[in-house]
Amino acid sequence: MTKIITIGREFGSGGREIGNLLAKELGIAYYDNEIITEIAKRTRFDEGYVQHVMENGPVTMGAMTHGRTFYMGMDPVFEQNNVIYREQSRLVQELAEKSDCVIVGRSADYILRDKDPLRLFIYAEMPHKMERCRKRAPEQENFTDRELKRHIQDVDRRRGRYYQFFTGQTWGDKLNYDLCINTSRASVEEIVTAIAKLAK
């Protein structure tokens, strides 16, 4: 039997950490950014530019004028959201018939929901997903803590609203997942051990 694990996370959660662990721990693949340099390669759209759009949300399809007449055009940026997404979709299902696999974002869970993945949303409180962003933080960023709180909201606004765009289903909502984890109760150490044994 195919073992799919897609793990959705809160920016500074620690999912991306788990799912790492996690794929280790069971001996399988594991898939994160990688998704996003095969999906620049597929649309030979800049990998930066991939990567912005699945970060910010859709540009959605804007009111055009011509001449003096008001009508809804096709927006050549909307399109490009759109082929985005459509690869990015095709990808995640290749690679789910690949192999066994962790999958992290890049809506897995919706786009192999017919293949009974178990589906993870990590989640922790704002003061441990702060204390977890200083510690990963590069030197030079020197965010004040209500700035650095706004950036995190800011984040899981844009993974929301992308989520939502394309799968029209709400980001976060337990009923989309088979286990939702806070990571500010236990180490990940912890949590991908449990994590393990559930999946085995």
The other form holds:
Protein chains: 2
Amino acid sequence: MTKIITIGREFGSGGREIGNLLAKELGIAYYDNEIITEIAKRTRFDEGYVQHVMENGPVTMGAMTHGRTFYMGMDPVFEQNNVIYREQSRLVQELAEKSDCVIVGRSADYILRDKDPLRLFIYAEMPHKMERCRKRAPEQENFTDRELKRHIQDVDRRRGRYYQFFTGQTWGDKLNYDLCINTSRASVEEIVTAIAKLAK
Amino acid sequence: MTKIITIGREFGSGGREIGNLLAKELGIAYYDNEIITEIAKRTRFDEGYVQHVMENGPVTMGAMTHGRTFYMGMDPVFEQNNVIYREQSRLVQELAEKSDCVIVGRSADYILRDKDPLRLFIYAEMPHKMERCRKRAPEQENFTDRELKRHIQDVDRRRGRYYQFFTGQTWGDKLNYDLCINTSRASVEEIVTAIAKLAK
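Form predicted in complex with a further copy of the same chain structure, per the form predicted alone context:
Whole complex next, starting from this chain.
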């Protein structure tokens, strides 16, 4: 049986770390930002641009489809976004075909729904996410608590919007996942051991 | 370190079965309906009445405190409900003091919040819950699908209302739990093994 694990995660919750350790524990492939790099290569767009579209795409889309009359295929930005979305779907499917793997983000739970992946959602209480961000991201060390909190909320709002746009589902709604894990109290290592047990 | 595990669960999701097996796997006590029996004994109310209050209490309360002027201590129903709530809190705390245990329902996650329990919430997709109900509860075998679905929704609505009344929190909101487990796809045995790993 193939083992495909998808991870949705709140910013600062430790989802990426869990994904990475879990892949190591299970001896399977791990994909996260590699996907953006590969999409950039395939579409020949700049990597920063791909990342921007994957984080902000739906905003532009909303403005375009709701704000004014829109002629299909006439808007180059819309077309570029679509190219990137299509490539994302294709790539995530290719990766899952190639071998067992852990895929972080990218709406992979939805893209791979026919493959019956183990769908995880990692989340945490706000103070825990703030503490984690302060430890991991020195570039945010000058943020006040208020700024940091707003930053975390912003990133998650964009993730939610992207997921909703791409899948038509609500990001973080527990019915879209098999297991939702609060990292506020347990250690990442304990969590990984338990999930590995479920995935083996 | 003490091991206290609390389980919130949607009706028909298999939460009780998971709790029972988990307690066996960990070799610790398991409490579910025993709590109602014991409260009845202590308060000298009929067991059916205790169960009714614990399932419907908040409705009466809402009607009384919002619907008309209310004089503290004057309403015997309100007083009886309060006796039962207080006894529930006391008993759940006593049980957790006595030994490691798994407690199903009873807002135990909230009552025991100072003991840092492992807080689980067990849920599932509606078709899965319906199938499970049909298998487990012969008394519902004459329900149409529509009736069964409504029955499941009713029970959960009452559980949600009770929890909200008792704790001021939203029932099933993942931030109130450490682990939310969707039983629609994995087997109960696999789930129990994984949680035991996390709890050990």
